[in-house]
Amino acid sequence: MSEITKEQVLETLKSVKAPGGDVDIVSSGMVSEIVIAGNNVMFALQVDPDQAAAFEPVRQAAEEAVSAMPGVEKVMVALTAEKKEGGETGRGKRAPQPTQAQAPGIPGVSHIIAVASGKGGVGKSTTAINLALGLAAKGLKVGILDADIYGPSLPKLLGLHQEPEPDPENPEKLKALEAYGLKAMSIGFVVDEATPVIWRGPMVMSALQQMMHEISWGDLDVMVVDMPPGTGDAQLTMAQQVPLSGAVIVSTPQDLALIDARKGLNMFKRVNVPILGIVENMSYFICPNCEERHEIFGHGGARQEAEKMGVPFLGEVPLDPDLRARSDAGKPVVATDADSPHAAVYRQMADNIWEALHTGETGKRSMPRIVVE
């Protein structure tokens, strides 16, 4: 089978004409942002956001025409308005910021809770991973999506390589794949691991949208989102436009991650989604061999932060070679080795969000020390 090239892609779109029919939508300079992955392909449409309903058929007609190219199995397109300097887009028109009233929700999602880092390599996406399974084992019908673009995890965590297929009762919509109970969709699943996703913000947050709006994620009682690492525009971006019940912050007990970590803690606060908690992950380390404690990182600067922020403490996880090993395996700790202290951790952390997610408490109290020794 012959590659499929943005040559081709190109040639096959300058069939279909912008609104008005007098050009298409190649020479009219909508096109950009083509990203061909195997036989996936990925693109943006960009138009003046005041247009956007308009544009919508353009849009379905685009996915359409690449979808019929010989070799193509899934195409994802995107609308996008680029913003100017200013913060004004398209015609001169400064673009809505939308409050967490006004965000649109999923359907059939009753919560929707971010779990978040001020910066990468603290272990976020497996915080995420584990708190999604502490919910399920609560009975609790529970999603996770990854919202990383640039550095998916969820496949490797969850041991899913599969491609989403359509939905068989509602073929405009993807299913979102299953495992250890959860529904989960991440761009990784479209994209090969080798494949770096070189995208601006705009393209970002349409194919966000589209993972959370055009996925049949079916009646879930919270979602889990596994949020990038950072504050820039597409945290913030992604902040305002979901209906968030809440936000748990990751961080290490080092000072410089607790610098950052303090960042995405005012980033949710300025948008007024609720702090559900922060978590202090690799907290210390026991030595297999002498079971003597080691506190690498330091050890409860994140409790002294939630102190300081009068935001609630969730615990602490200890570093732990077999809870790397079995992160890496694709097999989380919560749904293979239940019984484990570190299950139990994740687990209490998730009784401790739900609780808070149904008082109405959070930020308002502190949680229960969970430690494992």
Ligand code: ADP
Contents of the next structure:
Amino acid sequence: MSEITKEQVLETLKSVKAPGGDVDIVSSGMVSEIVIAGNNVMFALQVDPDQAAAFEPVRQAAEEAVSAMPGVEKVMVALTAEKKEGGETGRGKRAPQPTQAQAPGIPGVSHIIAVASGKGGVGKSTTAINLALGLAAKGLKVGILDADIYGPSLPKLLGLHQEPEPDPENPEKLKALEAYGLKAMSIGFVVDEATPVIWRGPMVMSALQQMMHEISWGDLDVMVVDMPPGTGDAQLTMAQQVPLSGAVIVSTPQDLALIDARKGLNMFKRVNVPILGIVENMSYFICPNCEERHEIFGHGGARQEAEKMGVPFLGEVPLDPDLRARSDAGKPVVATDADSPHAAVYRQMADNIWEALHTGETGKRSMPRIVVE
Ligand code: ADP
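Would you mind generating the form predicted together with the ligand now that we have the form predicted on its own?
Zooming out: every chain and molecule, the one shown earlier first.
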């Protein structure tokens, strides 16, 4: 089969008119970079945020036009508002303050919580999946959305490698996949893992918006969002544009990781997302031979940091070879070794998170410290 090219997509999009009907969307310069991954085409239409509603039919028309191209299987088109000159967001000239009230929720989803980290490799995804499973173990309906589109790890963590199918009850949407009782969606289910995708800023948001709003998630008590690591613009935009009930920060106890964790905390505070707590991962190591406890990275740093910042400390997870092996084999510990002490730690943290979501006692206000020993 011949490959789809960006030029072909642009040519097709010239048939789609901008509102008013005079110019087409390509000539009006609103089409972003086009990402083609195998048979999937993704791009965004950059619009003035005040006109987003008027552009929705245009978005749909663009999606339909490209879907009809030979060889195209899936199309993701999103409306985005680009940053304007001077670093202001398209939302107006006032300070880029909380947009939480404006971010549209997902119908049927009660809470969306972010699991974030100041840098990669600290175990954010492992924590996200096990916290999601801990929430599900309480009998809650839980979904997990892999927003780490630069390095999606959900397919591996859940051992899921199939593509989502159209939802028979709502054929315009794809059905979230399911594993271990969790609903799950990751760009890794759609994009061929062997094909590196180069994402540009606006694309990240559009992919995320699509995964939130154009997937049948069903009714969920909680959606856990595994955020991309770091505190750059992409993360900040997400923290602003996803209607988050709160955020969990994962850190190792090392000083350097803690500096990054602090940046993560500040990022969420800046956009008024309550901090549900900090998790210290790879906190200590119990040697399987001598059974001695080794505090490789200087355990306890995250707890102290949480105290300093006045946010809850959720608990500590040891560095554990079995936990790693299970994670990397798509068999997360809370689902596959429920009686282990590690699973109990994650369940306890999930309990605390659920409680904080309900009492509204989150990091913004002076909150009683929740400590898990
Ligand atoms: P991140 O999302 O922060 O990049 P991951 O969750 O992908 O991190 O974890 C990075 C690696 O560390 C993975 O191989 C994972 O299995 C391993 N890992 C995470 N937490 C632990 C832990 N507590 N003990 C041992 N290995 C862990």
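Positions refer to the first chain, counted from 1. We call the rigid core whatever largest set of C-alpha positions still superposes within 1.5 Å between the two forms. Everything numeric in this text was worked out from a predicted model, so none of it was measured.
Taking the rigid core as fixed, one finds a CA shift for residue 73 of 2 Å or more between these two forms.
With a cut-off of 2 Å and the rigid core superposed, residue 24 has a Cα displacement that reaches or exceeds the cut-off between these two forms.
Core-superposed comparison between these two forms: the Cα of residue 345 travels less than 2 Å.
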